[in-house]
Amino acid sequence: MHYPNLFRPLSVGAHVFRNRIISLPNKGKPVLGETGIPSDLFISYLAEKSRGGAAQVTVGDTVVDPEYGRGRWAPLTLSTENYGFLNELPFAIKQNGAIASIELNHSGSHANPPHRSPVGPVSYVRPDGVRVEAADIDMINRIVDKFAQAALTAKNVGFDGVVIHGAHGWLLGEFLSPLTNRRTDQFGGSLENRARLPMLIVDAVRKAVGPDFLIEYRVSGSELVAGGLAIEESTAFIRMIRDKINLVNVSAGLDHIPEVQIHVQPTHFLPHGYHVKWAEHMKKELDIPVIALGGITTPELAERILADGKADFIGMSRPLLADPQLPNKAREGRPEDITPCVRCMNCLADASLKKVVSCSVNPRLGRELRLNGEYAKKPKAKKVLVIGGGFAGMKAASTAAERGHSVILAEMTNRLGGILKFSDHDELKKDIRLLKNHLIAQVEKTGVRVELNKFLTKRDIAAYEADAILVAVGSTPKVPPIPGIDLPNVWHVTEFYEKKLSPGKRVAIIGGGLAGCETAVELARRGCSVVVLESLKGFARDANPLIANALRQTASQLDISFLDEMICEQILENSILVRPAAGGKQFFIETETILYAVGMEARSQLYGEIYDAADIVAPVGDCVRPRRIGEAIFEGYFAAMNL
């Protein structure tokens, strides 16, 4: 068997897990209006995860007391009035063989309830001016009852278990943590007192649902801040409730402190398996099934964690957004077919900002219901020419071939990968490298005919006699109009990596967008002293807030200087002459190597020349407008699906 530890069944309580992969809760918005009723789109999204082969699929972050909810979106409501609608959630999961679970949470101090104050362990005024009230005994009893009622409702509508969310600084985490619980009554002080509310809730939930219903407790192994909860107390707390629960889910970090929020879902600046050390500690100390998580994106890493005895289950959230079929593909020995998560955090950023489920590498995510209907039938086979072997072109070519078309992919260089071929030489881009290699593997596996070193003119294209042409020729780096830009020690960042050049000890990077800043991190990790120069105010403005935050924190620990609102006047042999944009004296920055990353320009000319060369001619990806990987993959996929 491929990955024998990952696919060995395990009995927990009255339930048998078909493998060791747990689909963790995430922030999809599953409701219609203010009713708290799950939508058909959300139900189909969950069914897709179950069909993909996960052992358990968990519905995310369900508020037990809507009157004390977040206020930013309508929560899924576990109420008797919604029984008939709620029943479809566990059914959609269980019909495909997975265990159905739902996460229960109380927002505590971080709620935004209308017409009332949020509640927490103690009274205080939040930075946004909202007053938080300390939960009195009546409120504590209400909270306990709400958790028990929600769990019973979950059982009655067909769920197999619940996850009690006690991590990341939400209410139960607030009570358990010495950082936020400064009460002096029986609910504060010692660990036993701080644990009293979570223990009351666990007792009440177990009494409500009976012995055969699964209870999983989610805890922060460490809150990663001075004075916060640490692994020793987390482990001691789980030991207190060990006989009442079935599994422990070991996470880390806090959602409400930016410095550690980025550790809750580790970005590409952190190693894979970042949280595993805390799960391993609990596994050694406690006799209870332990779920490890935190940037575990490949079956190889998951198998190794299990084989080493560090955990009993592997929790995955973002990897199963990127590819819900990851478990099935791994079980069948097809790891090259797994679409890798690149840890770009656009899923969480979009969920928080746009209230939608999204993924940069999976254009089907959240659209499963509609797409399964629209594209159920295969089209009449066409002869398709795809021009350009970057991410958009490769996705278009392999998708078209899967749909039954005869596909030729013409690439003007000697290998596929587009501008992101440089990821082969940048360790910070290892997740992008996995995605590139996956797309190349899919082109090869689907039978696409690849023609390398093919720079096609309009006359060349006519000779293919294609029914459809997809133009995916990408973009080219902008060259800043700075005197000296053509000196031999000046390179675009991608060209520098491709040529495997030595940067020396001192590097200056012109351009403070995400590309320039990430290059600075990579080179600083190699031991370089780096200066990043940006003409506008701020850095990494093109990054989502989570990645920008992670970038700032990572860079602060390295030898990187950021100088914004600076104009580069001239590049000399071993220095750059700069001046402040707002005025002031010029000065020199000494450097050995100068790199630039000031944006890209679309290669739009070819499409303008051949727009009428076939029945269907469509531009996709950066040749339309330079953007992110997600847009390239989205456009390549749907251009092929629409043929």
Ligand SMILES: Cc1cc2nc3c(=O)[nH]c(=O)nc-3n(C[C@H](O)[C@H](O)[C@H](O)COP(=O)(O)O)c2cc1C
Second form
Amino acid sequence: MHYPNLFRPLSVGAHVFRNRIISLPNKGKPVLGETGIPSDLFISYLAEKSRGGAAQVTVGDTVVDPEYGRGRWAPLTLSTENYGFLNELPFAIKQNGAIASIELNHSGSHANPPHRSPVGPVSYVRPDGVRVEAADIDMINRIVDKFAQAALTAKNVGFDGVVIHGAHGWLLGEFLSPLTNRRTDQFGGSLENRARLPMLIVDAVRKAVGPDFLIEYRVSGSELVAGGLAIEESTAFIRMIRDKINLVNVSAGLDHIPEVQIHVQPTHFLPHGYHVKWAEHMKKELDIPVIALGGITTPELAERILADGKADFIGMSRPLLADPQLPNKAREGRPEDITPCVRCMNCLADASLKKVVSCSVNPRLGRELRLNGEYAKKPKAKKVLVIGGGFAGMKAASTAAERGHSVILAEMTNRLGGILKFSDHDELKKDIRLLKNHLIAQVEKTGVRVELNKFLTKRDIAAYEADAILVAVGSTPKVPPIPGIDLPNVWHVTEFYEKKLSPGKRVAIIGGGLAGCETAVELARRGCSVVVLESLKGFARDANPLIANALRQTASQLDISFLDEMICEQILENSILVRPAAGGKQFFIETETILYAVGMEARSQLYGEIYDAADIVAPVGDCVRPRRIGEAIFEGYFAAMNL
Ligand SMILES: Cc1cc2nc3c(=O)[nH]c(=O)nc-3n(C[C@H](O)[C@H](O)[C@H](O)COP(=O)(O)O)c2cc1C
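Now that we've seen the form predicted on its own, could you pull up the form predicted together with the ligand?
Expanding to the full complex; the earlier chain stays at the top.
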């Protein structure tokens, strides 16, 4: 048996979990319109997660009292009128053998109710000018009732359990936290008082649903801010409710304070398994099944956490967006087939911006229903030539081969991986490295014929007599026209890593986009003193806001200086001459190593030359326009699916 601890079943209450993998709550794309009716797309998305083998699939953030805020995510409404539609949710999960669970939440101070003030433990005026009212005893009774009603509805429509959302600073978290609960009545002050509302809710929910229904409580083991809830108190609180609940889900952080919001979903700047230490603490202290989570992206790590006795279950959110089949693939001993989450946070950035959940590495996510229909028929087998072995080319080649085509992948260098080969030597890029290795493994396993060291001319290409040619030749680094750029201590960042060069003590990086800033973090972690120079205003403007935020938090702890609106006039042997863009005096920055990352240039020429060389010729990825990994994977995948 592969991963024996991960796949050992466990009975909890009246339920048998088929393994130890819990699909954590995810908001996004939940309903059609304002009626609270779940869309078919959403139902299919849940079914796919369950088909992938997780033991429990949890529907995300569901608001218990829509009059006090439907939330920003068009939440489901657990109302009786919607019974007929709602019951498809648990059945889509259960038909594939998983336990069906739904998260109940009240957004408290952070809600935006249409016709009244939001409620929280205390009254105050939010930074956006909205007045929050302190919940009085009638309101407290209403909230308790709403949780109980919602749990009963969840049970009646077929769910096996609920997750009570007491983490991340929503209403229950606000009451429990010494940071936000400054009440002086029986609902504030001591831990017993702060815990009173959550305890009333847990009692009422248990009374409403009976003994066999699963109740999981989600808590922030630590809120990660000074004055916030810490592990001793969160553990003491779970001890108070331990007899009424079945599972504790140990998360961390707060959703409303940017400095820690980003830690709720640990990014690639943080270690894998970042929140596990708090779960481990609870596991030691309490006799209750504990779910550990936070950047546990591989079955190896999940297995180790269980084998070390740190938790009973492993919660995964983003890894199962990246590949809902992760549990099945792990169980079958095929970890190399798991598409790894790269913790790029586009999922949550898109959930905020577009109200959908998407994934850079899983182009099917949220589209399962439509794609299963559109691509149900196997195509007529074709001879396919893919040119370029970067991410777009590898995804295109393996997808085409899986669809039954005969595929040749020609790569001009001596190995696959494209521009991201450098991830082999950059610790910050560990997740990307895993993705690269996964894509290479897929090319190998699907029977693609790989031809390395093949630089193809138009004539060479014609000789393949391919029915379809996918051009995925990527991009090349732009070289900034600065005198001295060709000095021997000046490198493009990727070249620097690939050549495994050692940096000097002082490093200057020209270009403050994400690539430059991430290199600064990596080298500062290796002990360098780094200065990042950017000609425009601001840094990492090409990053999504969550990654930009995480980058700022990380860089602020390191020896990195950021100088924006700064023009590099000349590179000298051990210094750079710079000038403020707005005018002012030139000055020298002393440095031993100089790196640059000022953008990429599409290799667009080849497609222009061979666009008529076969029945189908399509450019994919960076050779169209340099962009992010998500676009490369998406275009490679669909170009192949469309053959
Ligand atoms: C797109 C997205 C949506 C999320 N929505 C919810 C939610 O509705 N409720 C919740 O409690 N947590 C939510 N989370 C947090 C996750 O449940 C989880 O705690 C977090 O992502 C860390 O786990 P991971 O490292 O396995 O992704 C969300 C996370 C992501 C990435």
